[in-house]
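One chain follows as structure tokens, the form predicted together with the partner chain.
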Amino acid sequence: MTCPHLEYRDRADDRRFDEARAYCTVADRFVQPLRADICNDRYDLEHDRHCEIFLEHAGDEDRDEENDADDGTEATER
């Protein structure tokens, strides 16, 4: 499965490309060719195992969910 945070764009910031290039919407930057192999899960690469940007973001989401749960518990206890 391709990384859900991957988009192909032909323009970003002040740059424009003839061919749409991999763009990481989490990092807000074009993806280097080697990283695009990870984004697209080419070969034996998997974005959810090998991409530190995805993992970091996933960690944030997990923490957000935990915080939401904590907030809910506290609200109930109050």
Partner chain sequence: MSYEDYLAGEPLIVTAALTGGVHGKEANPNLPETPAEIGRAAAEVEDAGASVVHLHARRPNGERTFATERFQEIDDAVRRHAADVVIQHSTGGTGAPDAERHLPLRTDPPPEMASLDMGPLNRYDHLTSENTRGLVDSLHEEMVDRGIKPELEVFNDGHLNEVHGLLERRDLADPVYATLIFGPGTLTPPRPQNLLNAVDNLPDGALFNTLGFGKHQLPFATMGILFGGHVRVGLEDNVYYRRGELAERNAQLVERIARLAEELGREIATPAQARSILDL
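Would you mind giving the form predicted on its own, to go alongside the form predicted together with the partner chain above?
So it's only the chain below, everything else dropped.
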């Protein structure tokens, strides 16, 4: 399973890339190829076990949903 926070973007600001690059929506930055291997769960790597960025933010979505439920508002989508 691929990390839900991984995107591939072919441009940034005014630059356009020849090939799309891995972008972490949680860290809000492009990531190195090794990091993308973790994001894509390649080579026996698992994003939910080996990525410190994912682990750092793993509970954020659950907390957001709980806070929204307490407020009576709908959960926000990231």
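Superpose the two forms; the largest set of C-alphas matching within 1.5 Å is the rigid core. As the structure is a prediction and not an experimental result, all values here were calculated from the model. Numbering follows the first chain given and starts at 1.
When the rigid core is held fixed, the Cα atom of Asp13 travels 2 angstroms or more between the two forms.
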